[in-house]
Structures are given as C-alpha cells and as structure tokens.
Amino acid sequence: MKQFLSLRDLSSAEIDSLLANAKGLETNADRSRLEGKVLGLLFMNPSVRTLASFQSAMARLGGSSFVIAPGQNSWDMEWRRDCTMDGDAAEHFKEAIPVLEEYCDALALRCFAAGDHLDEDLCDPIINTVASLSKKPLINLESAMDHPCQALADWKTMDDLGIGRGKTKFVLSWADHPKALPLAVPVATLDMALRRGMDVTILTPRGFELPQSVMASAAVLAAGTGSVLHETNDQSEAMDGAQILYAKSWQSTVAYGDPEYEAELRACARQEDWQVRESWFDVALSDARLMHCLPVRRNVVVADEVLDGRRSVVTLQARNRLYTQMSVLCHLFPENQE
C-alpha cells in the first residue's frame, strides 16, 4: 500500500489485513516498529481526534511527527493552479509539498470542502492536487468527499461489537446542526457500510439527499455486494428493524453554496425535529446502536439521553481511530522496507 486516500482504492483483502493488524496492535504494539520514521501532518482545517490519534500512533510505534497548520503556525497556503497570489496565501503547494516531504517519510493532509460549488467539491481537488505533487506515502485525514480514517475505525467498531457484515440494517441519517457541514463523512460512511455488505437506508429531510453522482456510485457498489440501498424522508420507515443509526449533519445539495436557501431548509427540518432522541429507536432492534464521528453538539444533533445511554458507541469509535491508524502507518512502511 503506497497511499491511503480512500477505502475505494483498497481490495477486500487489504481492508481485512488492515483490520486484523489493528486488532493485534490494540494489545501488542511494537514500540520500535517505526523508529526513525517521521510523519508530516498538514492541517488546512481544525482537528481534535485526527491530530491527537495520529501523533499518538506515531509515538506508540517509535516514530515522531510534526504539525503544520497554515494560517496558524505557518504561512497561509494556496493550492489552485495558475492563480495570482495577491491575497493572504504566501506559499503555494507546488513549493510547500516537495519541501515538507524532504523533512518526513510520509505526509498526511486534512482539507475540507470549500462548500461553494458542488461539482468542484465532488472532484476532491485539494487532496488530488497534493497526490499529484507527492512522492512520499500520503494519508487522507479528511478531504472534500472522503474520510477513510474514520470509515476504517467505524468498520472495526462494528466488528468489535459483533455486528455482522451481511444483511444488517444500517441507517445513515441527517441530523440537525446550525452549520452547513461537509459531505466527506456521510460519503465515506455509505461506502464503508456497503463494502461490508450491509443493507443501507439513507434518511434525510427533503433537500438534504446525497448527490446523484454519489448515489449512482453507491448503487453500483450495492449491486456488487448484494446490499439493499434505500432512501427515505420518513424516520419510522428508516428506523424499522435498524441495527445501527449513524447520525451526521451535512450540507444541502440543492442549496449548495446558497446560505440563505440552506438556512430555510434547515429551519424546515428543525420544525420536523431532526435531533436524534431515544424515541427514534422505538421501532429499531432492541440492541440498536448510535454511531457518530464526533464532535457532536449535545441536544442539537443528538440528545443527552442517547449519548449518555446504552446505545452510544461514539467513544469506542474514537478509540479505534488510534489502532486502525497505527495499522495504516505500519502498512505504509513494510518491515522489510529499507
């Protein structure tokens, strides 16, 4: 494995190998496995779990890391081609990426969607620009349309809970939030659940359905894994017989880049009550679980009664970020590599 940009790039055997190694690292990590290796962490956007877990992963494996946060501890950076740099950015990726790679053995990048033009964000331009410039292993810490680190940890979480990879009902639901958030987590989560062969229902208020191109790709994947893929605006229909409810807010695709229209749609959804409460689980399986990638706004996205109750596995998901990312790092640096 030379890069870790998306689960879509990996075979089933490669994913199984990553997960098996993560399970082993959870109890028996070689503290000198990455001795002398340096990971460069480039954060265009803020982070808690991703930053802390990757620094911890490198340290636990005997390696080290450095963090660059453009606009905070470094110059603002520009990534666009053929641009005139007369704004805040003082450095371009064309110079920054090759230089940073001189200082590290692998580079990891977080770069959220701009949120202005859906067609542009769907192309994931920033991570692809860096991939074209990078000669060292590259890790996607969340891009405009993908978050493979979160998806891999979520996969392990369900394995740990004994939740099957087969005909299990997985509900990916939009939830209320005051801001228009990126599509990366829901897109990665959808892909992950279908790769596991689960039956996936996408639950949204009107106006927040996932992009048609995303759904078209998902339909192809579902056909290949034997999964059932369904969309609905009805909470009771979606939750009937559900084993997993994965809650996440995301930006409206019909109001993309239009804050006023987005606000109107969110206000309508709020009236319909899209905060996850225990009552949502009335028709779910008795042992149904709540998943969320964090951070989560209590009593806005999910009610306290659910987050503090028996259904929530959000802390386990975050814990698994460490072990799955340790596994990714080990796969990027094979032991026989000179």
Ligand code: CP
The other form holds:
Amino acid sequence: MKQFLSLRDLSSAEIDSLLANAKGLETNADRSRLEGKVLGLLFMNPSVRTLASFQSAMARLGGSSFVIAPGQNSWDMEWRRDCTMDGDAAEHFKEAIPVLEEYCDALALRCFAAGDHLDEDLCDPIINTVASLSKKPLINLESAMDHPCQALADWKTMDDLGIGRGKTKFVLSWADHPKALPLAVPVATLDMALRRGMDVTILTPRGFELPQSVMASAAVLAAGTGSVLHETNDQSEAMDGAQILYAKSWQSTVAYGDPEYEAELRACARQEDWQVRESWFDVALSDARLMHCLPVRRNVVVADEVLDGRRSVVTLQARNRLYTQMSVLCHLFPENQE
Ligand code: CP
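Just the form predicted on its own so far, so send over the form predicted together with the ligand.
After this comes the whole thing, all chains and molecules, with the earlier chain placed first.
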C-alpha cells in the first residue's frame, strides 16, 4: 500500500489486513515501530479527532508529526492551477507540497469540498492535485468526496460489536443541521457499508438524495456484493428492521451552491422533523445502534436521549480512529523497507 486515499483503492484482502493489524495494535503496539518517521499533517479545515488521533498514533508508534493549518498557523495556500495569487493565499501547493515533503516521510491532507459546484467537487480536485504533486505516501484526512479513515474506523466498530455483516439492514440517514455540510462522509459510509455486504437504505428528505453518479457507482458495487440498495424519504419504512442507523447531515445536491434554495429545502425538512430521536427506533431491531462520525450537534442532529442511551456507539467509532490509523501508518511503512 503506497497511499491511503480511498477504501475503493484497496482489495478486500488489504482491508482485512488493515483491520486485523488494528485489532492487534489495540493491545500490543511496538512503541518504536515508526522511530525516526515524521508525518506531515496539512489541515485546510478544522478537526478534533483526525488531528489528535494521527498525532497520537505517530507518538505511540515512536514517530513524530507536524501540523500545518493554512490561514491559522501558516500562510494561506492556493491549489488551483493557472491562477493569479492576488488574494489571501501567499503560497501555492506547487511549492508547498514538495517543500513539506522534504521535512516528512508521509503527508496527510484534509481538504473539504468548496460546496459551490457539484460537478467540480465530485472530481475531488484538491486531493487529486496534491496526489499529482506528491512523491511520498499520501493519506486522505477527508477530501471533498471521501473520508477513508472514518470509514475504516466505522468498519472496525461494527466488527467489534459483532454486527453489520451479511444481510444486516444499514440505514444511512440525513439529519437536520443549520449548515450545508460536505458529502464526504455519506459517500464513504455508503461505499463502506456495501463493501461489507450489508443491505443499505438511504433515508433523506426530498432534495437531499445523493448525487446520481454516486448512486450509480453504489448500484454497481451492490450488484457485486449481493447487497440490496434502496432509497426512501419515509422514516418508518427505512427504520423497519434496521440494525444500524448512521446519521449525518449533508448538503442538498439539487440546491448545491444555492444557499437560498438550500435554506428553503431545510425549512421544509424541519417541518417533517429530521432530528434523530428514540421514537425513530420503534420499528427497528431491539438492539439497533446509532452511529455518527462526530462532531454532532446535540438536540439538532441527534437528541440527547439517543446519544446518551444504550444505542449510541459514537465514542467507540472515535476510539477506533486511533487504532485503524496506526494500522494504516504501519502498512505505509513496511517493517523491512529501507
Ligand atoms: N469525524 C471526524 O473526522 O472528526 P474531526 O472532523 O473532528 O476530525
């Protein structure tokens, strides 16, 4: 494994190997495994879990890391080609990426979608630009359309709980939020759930269905794994027999880049009540679980009664970020490589 940009790039055997190694690292980590290695963490957007867990992972394996947050602790940076840099950005990725790679052994990047043009964001332009400039292992810390670190941790979380393989009903649901959030987590979660062979229902209010191209790829994947893929706007229909509810808010794809239309659609959704409450689980399996990648706005996205109740596994998901990322780092730096 030379890069970690998407679970889509990995074979089933590679994913199984990452997960098996992560399990071992929970109880037995070689504290000098990455001695002398440096990870460069480039954050174009904020983070708690991704930043803290990667720094902790490097430290626990004997390596170290540095953090660059353009506009916060460093120069604003530009990534677009052929632009005139007369705005806030003082540095271009064309210089910054090779320079940073002189100081580290692997680079990791967080670069959210701009949220203005769906076609452009679907191409994941920033991570692909950096991949084209990078000569060292590159890790995706959440790009416009993918969050493989979260997806891998979520995969392990379901394995730990002994749920979510085969004919398990997995509901990926839109939930309320005051802001238009990126599509990276729902797209990565959909892919992960199908790859595990689960039956996936996508639950959204009207106007928040996932992009057609994402659904087309998902349909191909579902056909390959024998999964059932279903979309609905009906909460009861979706939750009937559900084992897992994965809640997440995301930007409307029909109102993409149009804040007024987006606000209209959200106001309509609010009338139907898209905050996850315990009553959602009335028709689910009795031991159904709630998953969310965090951060989560309490009593907006998910009610206290669910987050504080027996169903919530959000802390376990966050905990698993550490071990799955330690595993990714070990795979990027094989022991016999010099
Ligand atoms: N889930 C996740 O990536 O959390 P952060 O945005 O805090 O890193």
